Each structure stands twice: as C-alpha cells, then as structure tokens.
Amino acid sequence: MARVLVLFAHPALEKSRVHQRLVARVPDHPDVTFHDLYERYPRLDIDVRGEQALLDAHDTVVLQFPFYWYSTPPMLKQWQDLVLEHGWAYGSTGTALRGKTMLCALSAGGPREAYQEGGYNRLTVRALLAPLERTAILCGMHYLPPWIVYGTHGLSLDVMEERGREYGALLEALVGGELPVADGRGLDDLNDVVRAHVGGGVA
C-alpha cells in the first residue's frame, strides 16, 4: 500500500464544475491525504515545515490543477519555491524524496488533439509540464504522466461524472500499486491507462 498525498490548487474552487466533482471523488481513504493549499493559505504564507512534513508522510504526491497559461497557478509555484529546499529535496544532502512518486492531474479547456506536434498548442501538456518533470526528477523521485481532462469548456455533465469516477479509480490505484505503468516516459497522458483500468473493473 502507498500513502497518496494530493497537494489541491484552485483558486476558484466554487466555479469549477469538473475540480468540484474530481474532488468529490477523491477516496475516503486512510491512505489518501487531500490538502487543499488555497483553503489551507489564503494569505500564501505557507507553512514550509508543515508541508515538508505531509510530504514526508507520503509515498505518492498527486499535484490537482488547472492548466493555467500552461503552467500551474501561482499558489503551487509558490508552494515549489518555499518547500522544495535546497539540502532538504535536492543537492548532496537533500534526499527526502527520493524515491517517492509524483504525477500531475490537471485540467485543459482545449481538447486533446490540440495539445499535441501537429496541433494548436504545438506540444504536448506533458511537454508543457517539463519545468515539473524535471523538479521530481531532480529531487530523485519517479515522474508519471499527467493524468488530464480535456476539452473542460464544453464537456457534458455525464462525461464531468465519468471523468469524477475516472480519478477516483486513480487514486484507488496508487494506493494500492495496481496502475499497470511502470515506467510512463513513453506516454503522454496516462489517460488510456486509467480508462482500461476503469474498464476492468476497478471504479
């Protein structure tokens, strides 16, 4: 079993009809921290002890966002600014992550097939994301591929649910170490991989 905490930042939680149901779905679980940081820090004054501390509590770091301007909101930068320290995530000293997993679930208005070489956006949100991949990888912990619900400004209340069941079975999977991904660098979302999970059962 792995400790799956997820690190929440949404600035405006009461006017996001998918966050609201992705975060309804989050699993009442032992193992499962939610840790909403614009609730937790109106003022930004993050708590840098206190969250290295969660994270040490945990196997799993799970980071929920919209995509914004492609890239995180402010609040998780910031959070990665404050927390991840040198000598405590990274550098000669530094190894309280190692090891440990991270992965993005986020939020895209556009759909998929513009998020990709030959599309609108030109690149992947995978591709997007490297300042993220690249921070895990340096703090030596295992990267994952985003997990993304696309197209959000037009999705149909049926799919929003779906897209709900689809992160909970997620989650539900983390802890208990079944997503069939090993190793994701050949993917650019684990969104196939977490439907054929939903697909056999698990959700």
Given for the second form:
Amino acid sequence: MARVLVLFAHPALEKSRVHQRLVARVPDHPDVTFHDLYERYPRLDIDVRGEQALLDAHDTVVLQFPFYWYSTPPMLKQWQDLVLEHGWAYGSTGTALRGKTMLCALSAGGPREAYQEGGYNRLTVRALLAPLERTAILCGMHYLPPWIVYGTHGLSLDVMEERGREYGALLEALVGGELPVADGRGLDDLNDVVRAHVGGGVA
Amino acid sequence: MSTESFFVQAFVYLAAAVVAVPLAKRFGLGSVLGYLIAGVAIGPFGLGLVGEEGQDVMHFAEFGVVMMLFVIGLELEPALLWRLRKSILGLGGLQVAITTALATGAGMAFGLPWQAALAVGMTLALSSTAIVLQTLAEKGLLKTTGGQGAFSVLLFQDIAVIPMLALMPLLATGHGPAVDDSHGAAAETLLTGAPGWVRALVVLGAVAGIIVGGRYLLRPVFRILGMVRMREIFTAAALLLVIGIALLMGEVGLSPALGTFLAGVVLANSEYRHELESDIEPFKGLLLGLFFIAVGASIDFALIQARPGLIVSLTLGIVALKFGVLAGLARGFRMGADQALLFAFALPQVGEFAFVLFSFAGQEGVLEPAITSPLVAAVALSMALTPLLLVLNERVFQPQFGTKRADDREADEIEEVNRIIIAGFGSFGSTLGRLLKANRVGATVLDVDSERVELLRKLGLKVYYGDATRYDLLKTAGADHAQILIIALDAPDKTLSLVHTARKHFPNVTILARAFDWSDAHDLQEAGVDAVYRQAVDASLRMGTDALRRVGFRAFQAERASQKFLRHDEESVRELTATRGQGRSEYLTVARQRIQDLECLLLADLEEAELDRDAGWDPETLRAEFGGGSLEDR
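Having looked at the form predicted alone, could you now put up the form predicted together with the partner chain?
To see the whole picture, the full complex is given below, headed by that same chain.
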C-alpha cells in the first residue's frame, strides 16, 4: 500500500472542463490526499514547512496540472523552488524524498500525434517535461512516465468522463501498487498501461 | 422672544460662526477661538448685534457642555474610567484643594473676609470643560498623557461643583438669601428643605437609577425604537435621554453634566453607542459653539476700558497662579516636561461654572457685585486666553522639547543611519513599522504620543517625540539623508502639511503617504507624494476576496479579481487627479463617469465570459480553431 499525494495546480479550475472531471474522480480514500495548491496559496505564498510535512507523510506524489506553454503553471515551479530545499530534498543530507515515486498527470491541448519526434511539436511530452524528471531523479525519486489527457480542445464530454474514470483508476492502482509500472518505465506516456489496467474503453 | 426676533438672533449667531470659525481655523487658531472672536464681534462692544440677552443664550448654551460630557462618557468605557481613578482623585483633588487654598489666601490678602475669599477661591479653582476638551480634541491631544491628566482634573472639578454649591449658603455673611432664582439649575431644588440624609438618599437613588436604568432599561427601549426604523425618533429619544437626565440631576441638586456623563459611561458598552453619539454630536457642536459665542459676547469691555489695569492684572494673576499649581502637580505626578506644559497650558482658565457660582454667591449674599463684576470679566478673558495659550505652547514651547530630547538622545548613542522615517506610529504606522523591523530594516519613528514614544525607545527603536510636520524635527530625524518618508499620521490635514514641508525642504526623499479616502488621495498626489495608500483599500479588498470565496469562487480566481479591481481602482484615482486641475465640475463629471465605467465593467464581467481577461488559461478562440465541432458538447 502506498499513500498518494495529489498536488493539483490549476489557476482556473472553474473554466476547465477536463480537470473538473479529473478532480471529481480522485478517490475518496484514506490513503489519497488531494492538495489544491492554487486554492491553498492564492498569493503563491507557499508554506514550505507544511508542504514538506505533506511530502513526508506520503509515498507517491502525483503532480496534476494543465500543460501551458510546454510547461507547468507557475505555481508548481514556485512549489519546486521553495519546497525542494537543499539539505532536505537533495544534497548530501537531503534524503527526505529518497525512494518515493513521482508522476505527472496533465492535460495537453494538442493530440497525441503532435507530441512525437516527427510531429507538430517535435518532442514528446515526456521529453518536454525533462526538467521535472531530472528534479525527481536528483531527489532520489522513482519517476514514472506522465499520464496525459491529449487533445483537450476537441474532446467530447463523453471522452472527458472516460478520462476521469481512468484517472480515478490510476490513482487507486497507485495506492494498491497494482499498476505494472516496471514495464512502463521507458514509455512516452502511461496512457496505454492505464487503459489496459482499466480494461479497454474509448481510445 | 417673538418668532421673528428669534430668527434674527439665530441668523446673527450662525452667520458669526460661519464667518469666524473658518477664518480662525485657516490661521491655525482652532474653532474655539473662532467662536469667541465671533462673539466679541457681534456682542454689545463689537457690532452690537446682540445685547444683554447674551447671558440668557449662554445659560441655554451651557447645555452643550452637558451634551459634550454625555458624548465623552460614551467614548469612555468603565474600565478606562477605573484606570484613571488615581489621576482623577489625586491630580484633580489636589488641583482643586491647592488652587482653592492659594486663591482664598490671595483674596484675604486683598482684604476680603474669609467667607467671600473662600467663595472666590473655590470658583477660581474650576477650569472650563467646554473650552479645554473641545480644543484638545481638535488638536488630537486628548489621548496624550497631558490630555488625559487634563480630562481627569476636569472630571473631578465637575464633581466638586456639587459640594461647592452646597457650601455657598453657609458662607453668607448677613444679607438674607435672595428669593429670585432665575438660574435654577444650580440653585433651588426639590430637596432644598429636606434633611441631609434624605437628600443623600435621593442623590444616591438618582445615580443608581441612571446606572441600573442605563444598563437594563435603555437597551430594550432603544431596540424597540430601532424597530420603528425612523431616524428622527431615535434622535428624539437620544435628546430625551440627555434632557431627562439633566432635569433629574437638577432636581436632586447634582450637576447635569455629571449625570449625563455617567449615563454615557453606562451606555459606552452598548451596541447603540455609535448611533447615540452621531445623533447627539451635531446638537452638541452647535450648542457648544453658541456657548463660546455667548462667552465672547459677554466680555464686558466697558468695565475693562474703565479699569484696564485691574482686570488685566486680575486675569494674568489668576492664570499665573493656576498655571503654577498645575505645572507643579504635573511634575509631582511624573509627567514629562512637554506633557506637563501641555497640561498646565490647557487648564489655567476659569470655567463656565464660575458664572453660575458667582451669580449664586451674589444671590446668597456671599459676594457683592463690586467684587463679582471684575471677576466675571477676568474669567471670560481667561477663557478667551486659553486657545491662544495652547497655540503659544504648540508653536513656541513644544518645538524646543522635541528637538532637545532628540538631541540628548543622539549625544549618548552611536548614530545609526536609517533610510526610512515613519511619521505616526498608531495602528497603521506600527503594523508597517513591525514589518520593517521583522525584516531588520531600521526606521526612525516620529510620534506625538509620549507614552508610546517611551515604550518604543525602551524597545530600542529610534524615536523622536513631536509633531512630524515641523521642519526642525524632520531635519533632526535625518530627513536630509533619508531615502523614504512614510507618512502614517491619523489626520488628513496633518498629512498634507507634512507633505508640503517635506517637498519644500527635502526634495530628494521619496514620500509614501497614507490617505483616508479618494479626495484625500487626490490632494496628496497633487502635493507631490510619490505613492498614495488609501488605508481602507487593502483590508476592504481582502475582505471582498474572502467574501467571493465564501460564495464559491476559487481562491485564486477571487485573488485575481481583486488584483484586477485594485489596478482599475488605482487607475481611476490617477485619472481623477489628472483632470482635477481643470475645475471642480469637471472632476464631478469624471467621478460620475468613473462610477458608470465601473458599473459597466461589473455588469459586463457578469454577463460576458469573453471579457474575462485571464483568457490565457482557457481560450475559447483556441478551442474554436482547433477543437472542431465538439464545442457543442458543452
């Protein structure tokens, strides 16, 4: 059993059809903590000690956010800059996060084909998220490929609901340790693994 | 008095006040002096517009003093009164006793029989509650140590009037008491013939009645009146309360002012306090003004002309004697030199009760008119002198203290150079100062509250006592080299005058000023302030942000809304300032235009999602361009 912390960073959830449906599916489970960063710190005035205590109390960290300009919303950068202190998260005495797992769960406007080496964006989302991956590894964490809701501009509500169900299943699987993650370490995204775990569904 | 002559009178008094008070304020003399000058101007020895009825007006207007004490009582919670007990009894008691003794002695030295000398001495010991409190309040000095001391003494004197009135008949030397009793409030009462213990019981009963009634009866009554929802009925009730208590006190032989003061204190903790205050306030102000005018009009210049030497030396003698006693007591009670001077300069006049006591003493046959007439003239003169003395204190004596103290301080300390000066360390300035100190940014503080200054110095802050608008004090505080001058004073006009001084003499300093409202912010910006901070804006927006959250906004959405609003609001103030130079009417239309803009903006925000400027987070256009037809799914 793993305790899962969802660090949610969306500056305008009230406008996001996708993330509203994802958030709604976060399991109401004692081992899942949903932490809404923009709601908690509307002035980006992050409580560093409080955030570190939260990380201490969990095994798996899920960063949930919309993919803006090939990156995270500023809140998550602020969170990294302030919370992942030297001597705590990294450095010779910074061992607090060692052995924990990190995973990004994000939404992107473009379709999956656009995020390929030959595609419109030239790079995969995973490649674009290299700074986060390096951060996790520097902190001694296991890094899983991102789980991505692609093509949000054109999704039908049905598909959004389906993605919500998948996200819920993903989080539950993370708690139970049921996801065959070892097979997926090298993947561009975790979507197929999750879909297989859920058992089919809309592509 | 016929209706017509009443209106003529009212016209004359009001016109005098409207002309003289703004003039006096313009020259920094305070409203009390303005009223007094107005009185002199329209009095029998000025334009002669009012004659002998000035005396009647004065007795009527004395009611303003009663109302003032009610309002003061409202502002004074019982706990605070209890804290002041030492200075009320000690300072007040000693002032009355010593001044009475010395003045009585002086009277006897001039050949008065001891009874008459004592009557005069007691009377001269009193000071003018009306003039002193009004002037100190206007100058914002009531909360200082000296101001509190003065208040305590005045309170004690108001209590002391009662035994004085009781003593007068016993001092009579032969002539029977006069039957005529036109100034009844203080003289004959319901209980004149009753034995002592009955009187005492009735007095105690009346006081207890006010306390118990104020606590348990008035609240339900006001609540019922509040439900009627008619403002004037509430005002009527407030007036009824004050007049009723004044009548009751008069009947049992207590000072009406004391009774209403007591009622005020009892109601100070009630939820109706502010409503009562604002209801009584205008009546109080007008009646007090009327009273000061009447005092001015009643100064007997004929007598002064006839015997100028006697009257002037009498006046100066009385003032000097009282001043000496007050200054001595202040030092005895360990006030700082500056506060002791304020205290002594505030109270050396003889009070309005002197008119009552002298006429009462005349009726009782204690004093002859030959003695009272010059005394009454001296009393009026001493009252007129008070505002002048306080101005003198403010302009000549206090400046020396501030800098002198500061210089002493500098001498025994290694000079630390602070880049920031904070003028005013009240609730606004202190929060800001604490923020700076918490981040190890030193600031030099200027403040007028000597107790606060004392405390801050103990805590190791660099603090100068004194009026921050003074050039010399600013210079001593290092305004020449300071980078920032932060103005957090409690009074808008003080703030503005400080800005003028600083801009003129220290052009390089950056001025950040606390403003109170929009128009105030304009004035400050026009005066050349670098940044204006309307004091309510941030708290108000934060509260508004929380309100938005409570009705379902996301925290960050509410925060953004409030940030956008703040920017819009500040832009408005700047635009208003820019157009203000083009004349007042222009300014009004712009202000109205701005309200309309705001209304449009708010309505548009509600109706049109496109107007939301944070479209970068969720652009509809992007969806329309890349999303294909699936938008219909929404």
